[in-house]
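First, one chain by itself in structure tokens, the form predicted alone.
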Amino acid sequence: MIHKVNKAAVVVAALLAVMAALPIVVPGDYLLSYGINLLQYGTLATAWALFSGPTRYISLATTAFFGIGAYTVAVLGEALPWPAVLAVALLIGALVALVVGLSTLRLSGVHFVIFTFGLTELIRQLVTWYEVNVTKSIGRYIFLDMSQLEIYWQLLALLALALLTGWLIRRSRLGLALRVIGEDETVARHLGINTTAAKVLLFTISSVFMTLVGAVMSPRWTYIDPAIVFNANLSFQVLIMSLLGGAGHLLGPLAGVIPLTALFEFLSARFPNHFSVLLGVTFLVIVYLVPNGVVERVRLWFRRPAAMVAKEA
């Protein structure tokens, strides 16, 4: 077992190195920015999964957090050092992601769900009221002299992390007080485990991680404005890509991710009238063909034929 896992932590590790040195041995625009959108999803929904692979809680507070970030880079970004810009959205992220933590995971279902979608609707709003009342401009210029490649390498920094982080948690006590809260909420408690605490800590981490890539991505917009950063389809986008690989496995939301980004490139430029229509259509598909992802779908497929053949025998 541990030898299939230290290969399996090689093989990824391997990935990521030559996903690092590619922009370098194949130059190209497209293919860097490609990339970047890429990796930006696949944090995204990395992070996404953590907490709502285990928990089985659907957050749509994902748009919240990036923009939050990309916030913070816009305030903040030619006052201090890029270093101390990116501690200070992790701040805000994790103090945002804990007092909404605290107050909402107690809810479950459909309350949570509703509840993460009106939190972009609320700091959105905020924010509008905050640059119209106060700095009376609803838009800022961020000037940062901050290349493509650089957005990228930070981009793929924060994927690495966040599977390592996943790949810790799932190894650790929390990861399994994580999965009792996900099969059964009533018999985690009568367990013992803390599942507000298990909840709130895991909401917190998968906020922080989104929080700092909208502060990575933010430089790359030059300009930003509340309906840009607090977009909610980015939330029903990372939601579909993880369902569609399997929110359940750790690998699983990058399988949804390669396929989609570029489903969802391809019908943002030959239809954009129409692109919510079509990821609603998109995230419909999803649902009822794999409810529980490629991933899971290509493992049972795998190991049916062993046990029809364990059977026989």
Contents of the next structure:
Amino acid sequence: MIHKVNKAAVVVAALLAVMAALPIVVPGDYLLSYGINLLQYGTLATAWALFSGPTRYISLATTAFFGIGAYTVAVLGEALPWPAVLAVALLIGALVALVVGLSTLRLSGVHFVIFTFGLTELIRQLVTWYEVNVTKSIGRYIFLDMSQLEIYWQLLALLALALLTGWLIRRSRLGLALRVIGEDETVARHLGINTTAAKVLLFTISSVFMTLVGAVMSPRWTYIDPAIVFNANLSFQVLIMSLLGGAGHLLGPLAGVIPLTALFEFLSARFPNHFSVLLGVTFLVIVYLVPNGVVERVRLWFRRPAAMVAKEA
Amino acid sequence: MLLVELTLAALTLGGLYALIAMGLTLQYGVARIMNLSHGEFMIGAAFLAYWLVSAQGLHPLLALCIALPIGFALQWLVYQTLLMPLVRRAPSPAALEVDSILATFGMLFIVQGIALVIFGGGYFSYDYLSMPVHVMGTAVAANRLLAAGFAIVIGLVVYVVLVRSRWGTAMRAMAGAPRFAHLVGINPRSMAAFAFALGGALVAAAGVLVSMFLPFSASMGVTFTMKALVIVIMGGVGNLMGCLLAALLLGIVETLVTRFIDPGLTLAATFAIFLLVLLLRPQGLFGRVGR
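So that was the form predicted alone. Now I'd like the form predicted in complex with its partner chain, please.
Full assembly next; the chain just shown is listed first.
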């Protein structure tokens, strides 16, 4: 078993290394920008599944944290050195996640869904209000000297870190506790698991990754305003990518990100007016046809013959 | 004068929210479907009314009479065709909750997308009874007053029917003890479909009323869904009186925030109240015991 896990880890590490070298071996602006998109969604979906996979709580807060990260860079980008900016973004993201988590995760999943459903809009309104009334101008310019390639590598590092974190959590007591919570929260409480602490901790970790993705992505825009960075569609896209792949597996979300990034890119270029309808249809198809994700499907296919052999024997 | 003006504004908003939230509490409390496309169906009804009034030349109140049964039938169909398979396959109430959230997200985007394709992203309104009426020395638009009146009347009728009639008792039994409802001869499946459809009729009515006095756009539905969800939780899931009171409370708070602080912060105010309720009374303002 341990041997198998290590083999998978080696394959993933090798793939990440190949991806790091790829833009140098195969240069090209379009390819690089596509790679950045892929890594952005990949990291967000992996971070999403870190929390929502084991607990089965549906979070719609992705955009909120992404936007917090982007805005932190817009405000502090030129005032502080880059690592310090990222650290501040991390702290703000963690703080918001703690407030949201502590006030909603003590309760049932519904409260959490409803609160995160509105969180993006709430933060967007607050930022807009602040910009209009205090700084007197909505929208900010970001003049940071950062190349696309640097953004690509930072995203790749974040993805690697998110995967590593997920892998470590799975092997820890926290991971076990979260799986029990996902199966049955009452049982988890009776086993002596502090369910609130476990959920809040994981939600915060997951949110911090989302915040950092937003921070790293923001130099791509030279101009941002609340409507651009707090675009709720991102939350839904990340949600549907994770679910298509399967939020129950560490690598599941990535299996959903690869086809759906291509699909969404194609749809928004070819059918910009019908994007919403097609996004909705994608949702329904996934809910009805692949409720547990593609990865689970594939695993069942491979398992079925083995199970039948076992039965016959 | 200011007091009269604020009271009327709060009543209009509160009455409207009450209709939307009562629809949602029927769908979530009785049918156990967390319907996140609720606001989209409301905007859909507003567009239907817009089309009936401005293109077909019908009277807005006639549009209301047309939208009610259409909303009912449409949501009944949605429940029977799209949601029934999820209800059948769900191993537990929690699993149904997750599935219904995802499925209604799909519907949210489809309905919103269709409205965007047909009408585009702009704001729509039509002219109906926009002359001012003087109420105790304050000028109020007549359409606003009419919409508020209708919202309150429809809300109260539904409330009385649900509390007084035998059939309403059955529905409340479903909300209170879903697992035991069938023991007293209630058919849970058809009752759930009926409650879901009734919620659809209420939200369709709300949509037509909105179209009478508020410019609306295709992407506006989500905000209404958010507010309705907050009201349902504050009032206690499945609790109709709680729903009415929480809706009025939200109407008052929003009116005050709009008037005295900033119209851009209404949702922030909604969520501030929601946060307070979650921290102090998680079972809802008027809920009895936490579920």
